[in-house]
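A single chain, nothing else alongside it, follows as structure tokens in the form predicted on its own.
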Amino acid sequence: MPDDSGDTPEPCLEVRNVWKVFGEKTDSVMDSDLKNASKEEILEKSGCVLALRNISFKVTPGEFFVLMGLSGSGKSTLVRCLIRLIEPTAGEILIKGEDVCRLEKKRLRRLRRTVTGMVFQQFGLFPHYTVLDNVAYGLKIRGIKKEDRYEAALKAIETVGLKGWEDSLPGALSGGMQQRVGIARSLAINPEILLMDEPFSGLDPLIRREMQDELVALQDQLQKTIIFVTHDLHEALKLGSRIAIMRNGEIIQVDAPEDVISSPADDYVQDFVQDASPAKVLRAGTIMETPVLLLYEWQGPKVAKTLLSKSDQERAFVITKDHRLKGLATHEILEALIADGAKDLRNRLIEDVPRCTPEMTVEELFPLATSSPYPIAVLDEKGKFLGDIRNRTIINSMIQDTGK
């Protein structure tokens, strides 16, 4: 579960002890010890179906939160409970501090139309409406005048890459394009929270990968809070900043993708993720190391040569006073600088060294590692040197500890 200590931002969505039991005798389940029984026993003794059991989690603004599980795990029921498309049996669902479960119908409709947007697996487009009118529909039922809703719709259409298709009917679009219309329709109302229930599962594999890439780029641009439902582990690992793994109506583990892979909560999660490639999940910031030696540009080459020799290294990164990467120095370079009578390490350095950000995956590091004989320098968004990654580190990161 998320850590509530430190500088963790206030959640925009909080689910507290939510239950969902389908059937006519839900009280006989909730008001007795039967609620702690298995789904099978509950069904046998009460005729009720347990869909969600005591679910709790928090989502922070801008987070991409994935609900993942096999069919029947409760993930789609849960995402629908968040805005009461399905009524929870018990518990609280707080959106911006307001308990959705206590909202009267008028206020609930307003929340659905203004605060949240939802994208389903089935696109739900009106076949006789143009793309523009489909995207503008949510604003139309909100009572926004035509000129303003079309302006917002056109902006959303451009955002999802469908500019030029405004006057087309859905039947003229591919499946991936139709799904983009569905996403644009939700974006047009400018929701704070976007709920997506297996939006790509009906698409062909190639189109699905393309849509995943587009959603990643879109999220980087818009920074929406997204609750995304999927049964596909690789999709969850690719998209999620955190993943909640569900089984039989319960959340088994909530963690960052790397932690799900490296520290599964139990055998079920372990079996679930055993085929996942670490290269697609592990990040440069996780596997980078602190160099044995760092040299500084103001140091003299004789001092640098002594330090490099004592460290038993062939080369060392040179950084500036504000820790920006200047280049790479070798024994040969330092000897040349000494021969030149140089006073510092500002010249002759190898500047063409591979660089990456902490967020890059190991898979993305492969081309960098094979294109250069030098270690990969890890730099933050401001260019500050954070650490390095050597080929042996990449190889070691690919060796999974299965825990078995």
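We call the rigid core whatever largest set of C-alpha positions still superposes within 1.5 Å between the two forms. Residue numbers count along the first chain shown, from 1. Owing to the predicted nature of the structure, the values given are computational and were not obtained by experimental measurement. First, how it differs from the form predicted together with its partner chain.
With the core held fixed, Lys310 shows a CA shift of 2 Å or greater between the two forms. The Cα shift for Ser38 between the two forms, taken after rigid core superposition, is smaller than 2 angstroms.
Once both forms are fitted on their core, the CA shift for Ile95 between the two forms remains under 2 Å.
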Given for the second form:
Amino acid sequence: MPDDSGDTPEPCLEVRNVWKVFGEKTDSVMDSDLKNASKEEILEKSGCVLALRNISFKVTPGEFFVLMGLSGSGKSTLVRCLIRLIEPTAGEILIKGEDVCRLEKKRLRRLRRTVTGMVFQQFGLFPHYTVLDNVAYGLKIRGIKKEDRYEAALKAIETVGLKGWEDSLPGALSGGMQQRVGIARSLAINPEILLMDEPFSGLDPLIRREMQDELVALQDQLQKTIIFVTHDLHEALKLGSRIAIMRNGEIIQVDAPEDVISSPADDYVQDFVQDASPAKVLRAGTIMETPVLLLYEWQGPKVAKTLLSKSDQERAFVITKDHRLKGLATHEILEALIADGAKDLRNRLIEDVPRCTPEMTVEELFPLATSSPYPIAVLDEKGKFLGDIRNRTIINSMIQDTGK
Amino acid sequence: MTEFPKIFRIPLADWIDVAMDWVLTAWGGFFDTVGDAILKFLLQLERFFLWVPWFVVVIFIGILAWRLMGRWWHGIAMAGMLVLIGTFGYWDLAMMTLALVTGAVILSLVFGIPMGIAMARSNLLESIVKPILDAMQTMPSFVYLIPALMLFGLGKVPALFSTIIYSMPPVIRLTNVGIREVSKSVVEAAEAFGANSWQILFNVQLPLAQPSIMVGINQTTMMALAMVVVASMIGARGLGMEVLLAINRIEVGRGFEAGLCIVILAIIIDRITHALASRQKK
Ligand SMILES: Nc1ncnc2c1ncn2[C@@H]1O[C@H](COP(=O)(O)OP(=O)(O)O)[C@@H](O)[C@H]1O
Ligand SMILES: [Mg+2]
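Given the form predicted on its own, corresponding form predicted together with its partner chain:
Every component of the complex follows; first up is the chain already shown.
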């Protein structure tokens, strides 16, 4: 997320020109022009599998960075390379300014113990340990006393909503619950960077949706840096603050979700994007409009009535001096205020107006739009009025995007 | 014409004989000390088994079988079979056999489990050791009985030595297989949290390989027991020697009694170690 000051904050993770070639004669690939050939040609000529080609990207603290691509595009290889569960063939990986590839074993283990936490698609839980011992494992490895690590583990278990299951074995839990244990295990060590390799891919859709929502809430609360791997575009668009799209071991686009949708880097992304419904992608901040007329709470009702009539509107939002939403005024309300002899617009306003944040997707706006006859007010986190959305605007945005 | 040409004859036998001579002259002292140490260990074990009163053994085995196998009548059956050995008058010999088997199993595990672990960690070592294990199991035991005799002299030590050679392979194999079969994703998870290789071994691989290792221990024990008759040919006292004597004198009844005692020991040991193995699996 961009900093208030405007310049980009220091990245906490930077990947520079990373390559990964699986096979025996990797040198013969890396030291020749063969490395620029296609994956198939490399396999044919050297017997090596090219999994990552010249990968570079930066991730800033607190960012939710998604790696997306079809199966076999190299996503798992890439996240594993970040902490050298797989050794990269070439390139640099800087975590907090330190080159992971150069770390000796001991320092590397320390990095894995304290800075990063990982969640796996197959959960990777220890079947012979209870939930509590699973979650406490990262701390046990660090040599932390039993009471202390159990205390931290219990907290993490509570965070993921598994309180009461501490003494169960993982085999007794459902898939969704097992992955909660996986997430708790990585949270227990309080890592700065969370690596998640398709954590929800093995779960059925309902559970997956629920887990995604919880992860978003968790991220709001904990503000970790998350590197999240998925092959599901919807998941990527829902979760990511930035998305890197991978194909055949290369990153072909890194962009914010909306830019991925609105300007796909090539056919590959275009194909990907095609089946994404605009309702899940478009956000309130994009489609909102600046109202024709805004009224201020200190204005007199007569002035307001004149302005409203002149601008040919049925109603208008009333805001305070610091741009907070006060309410909605209609002709009837203004007439009533005039009859009261009121001096300003501080009373009688309709306060039960639907509100949303600019981050909400159109899909989430539907229920708001149908539940109320009034337009939706878009407010930022501090309650500042940004714009409004009418039912017609929502429908138009949907039609435009599907027409493309 | 049809005979194999003599020029191609490899005098492996001569080479081995020469090597054996060299080992005996150069390393004789070393094997004497090793032999003495092993003998002391075995005598201690034997003394212990003979010192424990018979009823203590019977009750202990009975309770153990009951706890492990889950039914009280299992305990009674196992205890009853032990009593049967006593009624044949073979208690002491059975205890001597048991001491030898126990010694062989202990040493097999002490060397076999680390070997299995090392094998699981190195594909090269695995490809080297596997054929050796095959050889250990298929080579007729008399072939290495003789060099064992030459190295250690007659008695318990060469008997133990050849028993170990025959019985160690299963525990090595199954330790190796058990560790290799531990799910990669679990090992990777431990690694991702910064576990070092000892932590991975003791926290993840060994606990998860335990059922497989227990099966290996069971098989090793059974094979050690199967060797007792052969081992007794070079002077280890016990039930095996009793069988041999009976055969030599054509005393069918006596041979049958001693043989039955071996079978009883086998059943008891098998059931107990088997129950132990499947208990771990749960
Ligand atoms: N251990 C390996 N040996 C050889 N090739 C591998 C290995 N692991 C992955 N690959 C290859 O690397 C490519 C990327 O795989 P992976 O990172 O698992 O993709 P993804 O996670 O995107 O599905 C694939 O072509 C795969 O076949
Ligand atoms: Mg993958």
